[in-house]
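Only one chain comes next, encoded as structure tokens, the form predicted on its own.
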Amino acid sequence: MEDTSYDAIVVGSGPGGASCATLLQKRGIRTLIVEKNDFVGGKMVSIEKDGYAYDLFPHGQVPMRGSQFEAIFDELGVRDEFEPALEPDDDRDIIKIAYRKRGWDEYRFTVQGQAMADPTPFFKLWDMDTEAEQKVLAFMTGLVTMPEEEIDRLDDLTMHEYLIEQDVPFELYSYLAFHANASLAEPIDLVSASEQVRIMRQMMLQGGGGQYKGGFGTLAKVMIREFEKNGGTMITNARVEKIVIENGAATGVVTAQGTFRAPIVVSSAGIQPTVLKLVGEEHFDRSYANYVKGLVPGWAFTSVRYFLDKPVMDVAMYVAYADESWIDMERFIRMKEGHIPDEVILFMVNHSFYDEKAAPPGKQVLVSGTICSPDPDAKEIEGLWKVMDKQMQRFFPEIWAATERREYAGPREISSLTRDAVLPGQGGECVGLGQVVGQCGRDKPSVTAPIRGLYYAGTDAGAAGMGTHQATLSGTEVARLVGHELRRRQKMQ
């Protein structure tokens, strides 16, 4: 490659890196993307194999209406290629929920539409009395109408503390504990109330659980295509070995394919891998390096992919939980000590519901997941796979009978494909840093590193919300800041 100098270099093509780089190039800033894999998208990767097309890991978009992807596609001029596979007001049965209350012998089931405007199916599922129903309605109404400044004041409360303060019925507490695991990959007694409340509001007002034709990876592919169409350069199979720091400023990156120079380096490799490995903590003030080391990672999702010899699942998603199956810190510690639970939460996506091309004719592919440790060497993963398979046989025997083969993945696979493990017990996070008290809202790490010209893009820094939406919000903000910084430097020359 002859050209080794750019205006900006972006490390990684996950949703944060891809959105940032694509917007920079669209705005006339010569940008290089350096990607360690031979595919794009990071954790948002979708694959096509043996006639199947599906996400490698389970995903669900929140919000569905007004996501940051939509704004990016608008700016790129490719709005017609923004193809949600589901609308927030879709009137079909979308979600099948299995729930077991403490003391019940068996799970009960209900089917729910996408909009979730009618809480009656939940009330029946939970077997609530009228007084409890009224408390739930009052709480949810207050949540929907809560002003943003009031949500901001919840940064320092865990969702557990907030719900105890609000005196909600246990059935609602149990559901939100499940939601903390399934949507934020966090325990209810650590997750920031402001973060979970904000995501719940988006689900109720803008829709949740969205998907895209071809899977989430299609979004990354379109962005990278437009990036290159607008003159951007991307190199793959090029792991960044070092971010170059000279005279207190970022000046480029070193890869196996050569050294590339730029006055701006944006890393979407994660704040901890960036600071502690790619840059090196010797370039940072000791207090900042210690701050980065102390940041709490999110939890991981371990998944099982089921390939069926006939279409069986007729809704978009299955979820299953019990009062004893969601994981808080006490249960997490027990699991880490080797006590594999008898039941786990189960979240499963039917790609064929969203896209008729997701599987060969007459077949189906399902991607399921449950919460687990982010440790690539976690000992409980195989035990969780066994529990997931056991629950599949119990809840959905028709799926189990139609399964031709299964594929298993966990934090080890996530880390090897995406985020390098640089601290003990970390690397396999399903998004990045934990959305926990002390790391959300005003306490969210800044996208601007304390080294001139170095930025972080992705779920670790600068934005709020769920998963891919949060990452693209961060990438968009970094693109704005980088443009401002380069204009400022030009004026000073």
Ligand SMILES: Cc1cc2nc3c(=O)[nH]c(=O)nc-3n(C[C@H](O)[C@H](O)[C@H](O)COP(=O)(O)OP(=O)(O)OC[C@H]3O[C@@H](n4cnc5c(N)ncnc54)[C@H](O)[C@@H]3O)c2cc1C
The other form holds:
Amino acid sequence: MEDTSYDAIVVGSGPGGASCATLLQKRGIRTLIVEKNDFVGGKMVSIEKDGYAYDLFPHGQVPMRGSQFEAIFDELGVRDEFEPALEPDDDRDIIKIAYRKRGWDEYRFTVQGQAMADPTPFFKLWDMDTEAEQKVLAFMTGLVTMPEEEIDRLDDLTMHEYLIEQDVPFELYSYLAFHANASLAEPIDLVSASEQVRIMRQMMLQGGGGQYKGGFGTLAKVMIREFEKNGGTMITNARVEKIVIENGAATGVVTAQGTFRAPIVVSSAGIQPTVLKLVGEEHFDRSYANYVKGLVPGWAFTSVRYFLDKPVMDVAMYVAYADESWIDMERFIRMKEGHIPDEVILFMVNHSFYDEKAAPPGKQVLVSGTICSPDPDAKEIEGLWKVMDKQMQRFFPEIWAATERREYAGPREISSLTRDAVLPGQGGECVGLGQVVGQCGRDKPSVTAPIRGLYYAGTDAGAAGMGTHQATLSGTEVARLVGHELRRRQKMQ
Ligand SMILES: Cc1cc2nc3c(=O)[nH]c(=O)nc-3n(C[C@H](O)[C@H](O)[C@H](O)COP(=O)(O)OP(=O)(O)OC[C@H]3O[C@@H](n4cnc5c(N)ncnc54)[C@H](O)[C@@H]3O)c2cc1C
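Counterpart to the form predicted on its own, namely the form predicted in complex with the ligand:
First the chain shown before, then all remaining chains and molecules of the complex.
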């Protein structure tokens, strides 16, 4: 089968691909989506199984108010279907935070609303003196009021370097080291300070950590439904094996279901898989191929899903960290050498809080995760599951007796469902390319490939922020550029 009737082909239907394709089609550009899975949404997928409903990967939106999804739903004319499960200003205590300071035997706890603008509960949790509190307050105020140019300057600093420069109290450093792991899946001594500051600000000003009615997967389903309603074509179970390059330009894709042709190909399969596998590095300048090979992947999360015959958690989200449990490069290297830590950070989500139908009556599904390497073959993952199980029992002593079934997942599952491993140690990334110094802000890879008609959409290119929001910002930017390029080509004909 060979088809030439498209203006654009989009590889992948995660938030990057789906947002780009649905905007292109809405703007009258005839678009084909080619998706390797038999479901849409990429990592942003919601599952319904055995009476339970839960999300496999993304669990918390940042920002809750003013995310790029809102803008896309507006343009599609389906604003009424944009339904956060919690309003950003919902004043219930939603997030429980457990913290153990070095030297404390036990964890101490606090609870917070969704928009984490008030530091007072942290002051109590961290057990700080007044001088330290004043320093934290000054730092947080500075963060909220920081001009954009100042944030741009932070592209070149790791968060660790920035916090040392600012001389913040250790309690705040420790929390932000945990935050780098939990919200960006990065270590504090690699993550770009500009990226972390932007996310922190959004959490404080626009809310963070919320969910959507029907789960994150609903967002992808609505975008794809509108895409098809507007005349777009989607094929699933169709892995793109090759992106066709002719006379230095992208002209189509080859799949087991046939070859499809279009003057524009947008890949959301990731820059490294696109350049090194789908196109082939021989089509690129050697320096560009080397640049792509040298890009640093983000880290991953490994999860345990607990299917419980009675509820054990009463908040929406529960996070736990200790001064010894967040991972920086030194601790990561120790873990790689085989020293599995006794304690890990935990990020736990209770879907029933958002949606009472998320579990059969009287039951509960909890998803718990911790940071890990993106390597699908990482040896430490099973060791981490054991520590996570042990820690879950520490926080919920009744969980073991209540567990009907557990599911374990890690970078191998993430890679097989979404992103091909084309370089050693890469494939299971949460966000895509690492949000690290040298790859963020002005150094973020461009959405335009150095091949005519080839673009990258998704978290690898062109945008900043938390995973799904960043992917849709990138998809939106690519849709704008593709519109320009097609109009320019038309004028030249
Ligand atoms: C464990 C975990 C937790 C996360 N938590 C959050 C969170 O709380 N909040 C948040 O905002 N983000 C979170 N993220 C990140 C978020 O899921 C990603 O940033 C986002 O999904 C990336 O979107 P994307 O479109 O760039 O890529 P993906 O979602 O990976 O989509 C890529 C698509 O391309 C398809 N594809 C790939 N190769 C081919 C091919 N050769 N042919 C055809 N199709 C192909 C894939 O099947 C997939 O559908 C999390 C991710 C993980 C793994």
